[in-house]
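Below you'll find only one chain, the form predicted on its own, shown as structure tokens.
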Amino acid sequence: MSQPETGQIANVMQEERLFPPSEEFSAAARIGSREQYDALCERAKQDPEGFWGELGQQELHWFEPFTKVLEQQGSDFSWFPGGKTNVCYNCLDANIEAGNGDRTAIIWEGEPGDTRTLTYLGLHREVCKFANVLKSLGVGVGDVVSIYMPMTPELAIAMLACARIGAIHSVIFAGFSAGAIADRNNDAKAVVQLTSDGLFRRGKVLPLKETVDEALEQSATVGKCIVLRRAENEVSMTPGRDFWWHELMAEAAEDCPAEPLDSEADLFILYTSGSTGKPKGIRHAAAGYNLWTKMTFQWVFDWRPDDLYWCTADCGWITGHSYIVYGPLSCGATVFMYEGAPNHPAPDRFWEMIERHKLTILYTAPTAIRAFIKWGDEHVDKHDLSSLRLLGTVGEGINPEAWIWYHEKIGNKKCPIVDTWWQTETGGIMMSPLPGVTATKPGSCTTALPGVVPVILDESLMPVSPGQGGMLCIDKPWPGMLRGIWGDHDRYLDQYWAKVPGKYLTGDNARIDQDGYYWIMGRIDDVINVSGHRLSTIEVESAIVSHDSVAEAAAVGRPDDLKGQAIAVFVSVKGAEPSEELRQELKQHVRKEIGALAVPDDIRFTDALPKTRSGKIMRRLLRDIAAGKETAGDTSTLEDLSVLAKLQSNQE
């Protein structure tokens, strides 16, 4: 292999199977032709104020007119300004008054198997009553609330009404600690909290209420608390602070109109993981936001008014947000919402569950299906999944391997998978193929949506060569760009804006392949440098998954004297027993797959990765261990410390 110029990253995968969408899929679709595709991604390139200020007049509903599309100064931006919008609105009213009332807005199923149908007008109905709770409360128009619950309707009724009036809703997922909720809040300076008695996970109930009482405690800023009754557990409530959500809402009324709202008004705060141990509020605007998660959903997935649509994330992240609340209901599309585990009580629950309801669209994360593909086969092999027609990926890049799995075993081969990239900061989907356009590659989120303006640059901040790796960067602004780090300016322009002047700085690492095609190569910081060429932790990963016996991996690099950095990996096996033969073989597979370079110098097996509760690996952690050193930095969202307290103690 020859030396990467400077700064670049050395591309060792290569992937050619190519899936084109059927003539019936396409023929169908939306979007169902290249040229079409590409008139609307040149129209945004060369008009982008009259592309986007097109759409923002048609899809949007305004109390007042936006005077301009774009201001800029530096790195801030407003889009719509003048405007007033509501989201709220336009996810409900504007549904109403199309004639859609009667039609299911969300279609819920609980752990225990119960389930409940909001049409638009019931859930407009719970909305709007929900607001004159919080409005009976002191909550107004910038008020922080901060809802801390389990993936039921209340969750979605919660966040609309914070929209409806105005208030900036902060989402916390119901699995945090205390004193995560505790720091949120504080940095937020939430007024009301809103939780459950508790929440059902895998058969057993967990106490949600128990965690806030200790989490209030620590939130000087929190006066109210606002409690669902979900699983009917014993909880303790403070008399003068906390309140049942029926009896509240059993008093208010049933209309609420909608605040008319600046088009730049912050409708939340998403707080995400930091390397410096202090999580970062991401704020996204109303307008902007609301138009870039509805054109996204549209394209993306190619709703139809008749499809069932079901994205498994939990609202307490962005997909969650984006892809379950804000994007589908605008189109005014019936979601599915599911409150538990995906293999409680069996491993087939998802697939029991779409057979049921016969849902058309299945969004899910790459770490999911890893874990599907673990659990084995016949567990997909007994339900009937004919009903879906498009399955999309979120979270992660999915190896090649992983999604092959997903195309045969779930989708039955005819199903086009839509590998998205996209951020918490993004806002909304930024890469993935078009389902009646694109020919997928297994592994690459392949081209950019309308309107997207991606640059790849080495560390010098020139551009890549084809094939080779550098930094991801947006060149141009786009509506559901983030706003800012709540209460911290200085932190986003540093972290954004001020590496590579003019341009926002992901903070992922890609190649563009010959076809034109993006492929996602890991976070910047999860480059390896092994004896000055700089490998993908992603290709490594996915050289080791393609392996009968290996079920996920991760890979990262660890100093060495001679090298500079060593290739790590922590492999979890299926089918077969950790052994220095599996070892051995595991390594002369890398070497047959992308060669020498990218062989392990370590490979350590392990029951679990560290993961957060969104599912993504947390490869810093494992950088630590890996090192032999002590893990810094947020660890918030760690899903199970215990996997990571049994990697510090197996250090080799």
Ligand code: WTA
Second form
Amino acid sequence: MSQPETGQIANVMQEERLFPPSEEFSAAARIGSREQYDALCERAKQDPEGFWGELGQQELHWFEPFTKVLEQQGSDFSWFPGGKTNVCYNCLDANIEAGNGDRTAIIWEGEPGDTRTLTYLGLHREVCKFANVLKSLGVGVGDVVSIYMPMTPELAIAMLACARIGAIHSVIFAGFSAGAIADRNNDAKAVVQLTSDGLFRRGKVLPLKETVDEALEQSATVGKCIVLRRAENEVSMTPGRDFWWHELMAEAAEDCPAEPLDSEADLFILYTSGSTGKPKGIRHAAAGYNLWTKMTFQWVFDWRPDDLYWCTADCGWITGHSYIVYGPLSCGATVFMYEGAPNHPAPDRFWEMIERHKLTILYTAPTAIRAFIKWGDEHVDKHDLSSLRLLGTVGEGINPEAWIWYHEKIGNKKCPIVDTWWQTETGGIMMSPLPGVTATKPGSCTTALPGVVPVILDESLMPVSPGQGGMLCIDKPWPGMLRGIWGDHDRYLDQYWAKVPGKYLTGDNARIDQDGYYWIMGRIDDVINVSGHRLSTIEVESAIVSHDSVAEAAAVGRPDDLKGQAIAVFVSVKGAEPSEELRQELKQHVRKEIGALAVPDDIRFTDALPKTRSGKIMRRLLRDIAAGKETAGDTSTLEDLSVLAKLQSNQE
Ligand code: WTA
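Now show me the form predicted in complex with this ligand; what you just gave was the form predicted on its own.
Every chain and every other molecule in the complex is listed next, the one we just looked at coming first.
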């Protein structure tokens, strides 16, 4: 283990395995050689504006050309100013004009097993009609539309319809409470609400409209509500306010030209929870975001027209916005979309669908992968997954052992894995392997994409040496970057630009290794400081997860008189019973994997870890629990952890 310097974070993870792409994969890839990739990166580095300007010109449709590539005033950025474009046009009309109207855009499967397929022409027709519906309710350029809907094609249709007429969508994940919807609606001053009667989740109907009714009582700006019929559950409709989706669509005209919009027009707001609790409405602008998602989709997923691509995220999160809707559709891709739970009717649902639809690319989250491992290999073994050629992960760091399982069990050792690091704020992927070029290391997001310039700094804002962890910042602007926080520009400046002048502060810690590979070490706030050694959560967790009996682990610091902080780890087990013996064994295991410094002081067994609704472990909550009164040996209250998590997220 290397010794940390002041303000830096110790690196304790030893991961030496290297997985280069197969010759066969590289030979067929869009970018298949190091020379080709280096040339791209070099061009982006030498002449960023020339690079992005050329791509902007080529890849997007312009009603009016932009006059400049980038304009910067302090920490405010405009990409492609002067130009007029339309993101919906780029996703639909442009593909139809290129002769791909009959290509499938969306293959959708509902949880009960119903399916639907929409070609680009079919999707265009639905989007135009729904855009006319929105207009008929008075929605126009700059109006905010709040979307609280199940993962149905209509969710994508609604987003694209907003983009077509210049309305700004605010998608709220359909698991949030009425209070959370109302907070977001009020902050955004939304004028129209879109929802459905209900949605299917693990065979049950969740009554979305009921939740929305409660939310709208506290959402003064929302005057109209459109309700999709999905689950056929009974709902109450308020005359004058509520309308059925299908009734309005039956009347709507099919012709709706795309509105030429300023490059910098807001495309959407997406709320993400901030460290202080009040959610932030992250703003993304039309042209730059569109270009970023389109390019990164091609580079990272090596997309080809015959791919059947599946991103398992929900459109309520940024991953769904960028890599279900805008990135893939602007390329003309065929996207698979699924409504329900991964374990309904059985834990093999994902694998069964991959086999049946012959899907070729799978993009999912480490939290899902760890759940699959826990459910057992037999559910995977039943299915032929040979159609898959590429795998991806996003959302958190992936523990090396989960990576290896994904590689062997799902990828049959032949599919490259792209571990993609990015944030709601970055709009799209920032660091990732290129599947035809990069030799991957389990747990590393490898290197930055063309035009992305990461730097890692210590507390005195000096670059750290290789092997040492520090604050991850981005040194140069990129087209997909956030443009602000809705209604609170000061918070934007303060949060992302104040601490490190001139650089975007990501809020993550990272280190770079001797080969120039990046390793994300967790959020800055999550560092554990043991006797002056700063340890990253992911490294301690990965050591524990590499034990055969561990399904998931979350490490946090708790106050300790002697050491400053002691390490507490919450562990859920697989194929074993929690016991004092196992606890000692795990401590030994960490000692062997990392060293004495990282041996947890407390190990607490729990059935489930508390998570945010997008699947990230809630370390903040665990820190409170770890610092609380329960003794280390007491496991009786831990059953309540998931309940606690629910309570906490319901307060948002
Ligand atoms: C974390 C999701 C490690 C990170 C697209 C980031 C990751 C936050 C990775 C953003 C990864 C995301 N490896 N950590 N590949 N991807 N993260 O806004 O802490 O939901 O800052 O965006 O997730 O989460 P968000």
